[in-house]
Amino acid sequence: MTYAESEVYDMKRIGMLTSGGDCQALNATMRGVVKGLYSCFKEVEIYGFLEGYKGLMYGNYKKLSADDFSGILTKGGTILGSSRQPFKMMGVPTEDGLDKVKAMKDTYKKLKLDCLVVLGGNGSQKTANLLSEEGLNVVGLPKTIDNDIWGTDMTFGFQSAVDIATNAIDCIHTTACSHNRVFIVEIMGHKVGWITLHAGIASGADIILIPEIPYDIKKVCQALDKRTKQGKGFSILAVAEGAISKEVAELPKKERKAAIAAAAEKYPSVAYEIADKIKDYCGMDIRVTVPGHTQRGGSPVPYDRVISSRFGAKAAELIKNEDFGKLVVMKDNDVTAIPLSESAGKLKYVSPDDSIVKNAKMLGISFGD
């Protein structure tokens, strides 16, 4: 007798939404949830809320069947659509006077949902925790290309983004070598540098600059000069979009924000600012490449398909056991769950003392510090 035949329960009504920035494997994860649910229950009603929390607020949803989740394992993006609804604005009524939290609770109760499954990053999971504290049954799934959700070793979407970023840097190598130039490749990551760190190591970048390790432009130029003296005709910098100089990082919060805002008015992005600094200090010929939102697109890599399927199955298990208020996480390659409240509001940063940073420095990679 199979698991599906021996452990089947009554019907469940499940709401599902994808919130925040899109990424690869959102569809794969939803598929995993639904396939798991159909293994646990005789009947399942799935209500997919369109455009994330916005759909939950306004009761904009689709009733979906198992067929709607067939054939989407390899499909990027999200079949439900997404939107950014900042957590800090959840207590602020919309322009038309809608009480957001009350509206979401009303929609949940109107549809008589047994659980709401939230696929999202840090802000989305903070809202998921808020709804859990308001009495709704909620299960969270850790989505973000940044891999910065506290409490999980890995998020789905991260490895796919690393793959794209790595390929972008790989492609730069040949033209950089041909023209003996310094290239800066700007990688996504405003607050954390996990993508830049992994892609930089994977592609053989010479310098990696991330938000958690403020750079000294003099040290950056020293690393470039060292390569020139070694007869290396080109250099590649993998730079996170949130990279910050030591001078700016040491400023008081208000002044630091003002300095970052001033730079944003002068330069298209941080990579151009760093290129300008290197040119002024070293006089080198610099080129900038910004892969941008390509890092969120395309099909999920096999690794993400596997962990997404595992995450989805775990979410179904939590629903079966009525173990709500939890975030599905991966710890030491084991898929488990922690309370949403433990993770909400926390970021998982790269530490300068992390072994991966130390390993990178042993390989001769400079972090500009």
Contents of the next structure:
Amino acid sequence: MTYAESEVYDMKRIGMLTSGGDCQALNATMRGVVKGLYSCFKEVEIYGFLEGYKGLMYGNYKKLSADDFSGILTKGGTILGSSRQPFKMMGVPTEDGLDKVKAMKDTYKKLKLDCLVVLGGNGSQKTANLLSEEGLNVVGLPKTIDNDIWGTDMTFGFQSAVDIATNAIDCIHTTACSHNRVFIVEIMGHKVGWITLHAGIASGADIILIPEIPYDIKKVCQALDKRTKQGKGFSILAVAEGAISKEVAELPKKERKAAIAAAAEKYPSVAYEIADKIKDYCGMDIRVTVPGHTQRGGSPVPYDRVISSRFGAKAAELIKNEDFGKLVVMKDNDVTAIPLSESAGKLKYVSPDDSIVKNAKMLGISFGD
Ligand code: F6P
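The form predicted in complex with ligand F6P, contrasted with the form predicted alone above:
Now the complete complex, all chains and molecules, led by this one.
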């Protein structure tokens, strides 16, 4: 049954919020939800909570109409604003003594909401699951440039970030080639390396270093040396923010944390640390480029516009069917939904055994392992 053919139901009151680090296609997703809702229900009241869960805690919202979601398909950022409200702090009262979970439930009840739609990453979906377990009707939508939400093949924002990171490496490629230089481009992803892996392959990087595959600096230098011997005057390393050496990865947790903290004191970020190590080990002079938050900015690429619109429509369908406590996901090219509880608390890591890693190695890309 298409939405156009679908039955039109009565009035619904829907709360919506965007939580955590922003990304492209947040607005496109909200537009999709709202368009879907208007196909399903005769009347819809939308309550947009400002700055994520903070707005829900403090009852800080805007009442929005269909017009507010018009013309935002291509607009970056989020019209609702966002903030990070770590899940592990949900049991700790706010500075002004507010019980966070109770306050969120009170706002939901006061506004007589029929459902809360949460656009968020891992931590935000954990909170969404908590609110669902507390009895609220919740639907989650998988947002993050990192593509690390467990249970979905794709998150919205990821392809747009890959596009920007790829462009950044492409630009470095031409100048590296002109000057016969070695460059490190540091790509976002503290815990997972999906963006680095995809952007690295897409841009023809020679070495890709990601958190899931700890590197050995000797192997990195060997890969650089091999290129020099092949007569290649330049090399490109795509390095994730959370790239980690074998020695540090093998340390017990406490020592590992201390080693990472010590490096953070010494270097602006991991790319500079690796540049220094390469210089020490094989005497090469390395340039570093960090595209940083540009990777979360600007318009979503067409792929993200399509999946976010589909995700939004699916969320409306779940609400119509009163199928709550679900996270909308992409599985085997189909948009479907899984219980929030199934995904909450798990990260989707790159596995060294993933075929994409094996393919990259076949292409001659070194992971420094
Ligand atoms: O979770 C998305 C993300 O962009 C990560 O890739 C990055 O490590 C982090 O957020 C940056 O966070 P912040 O915007 O708080 O600096």
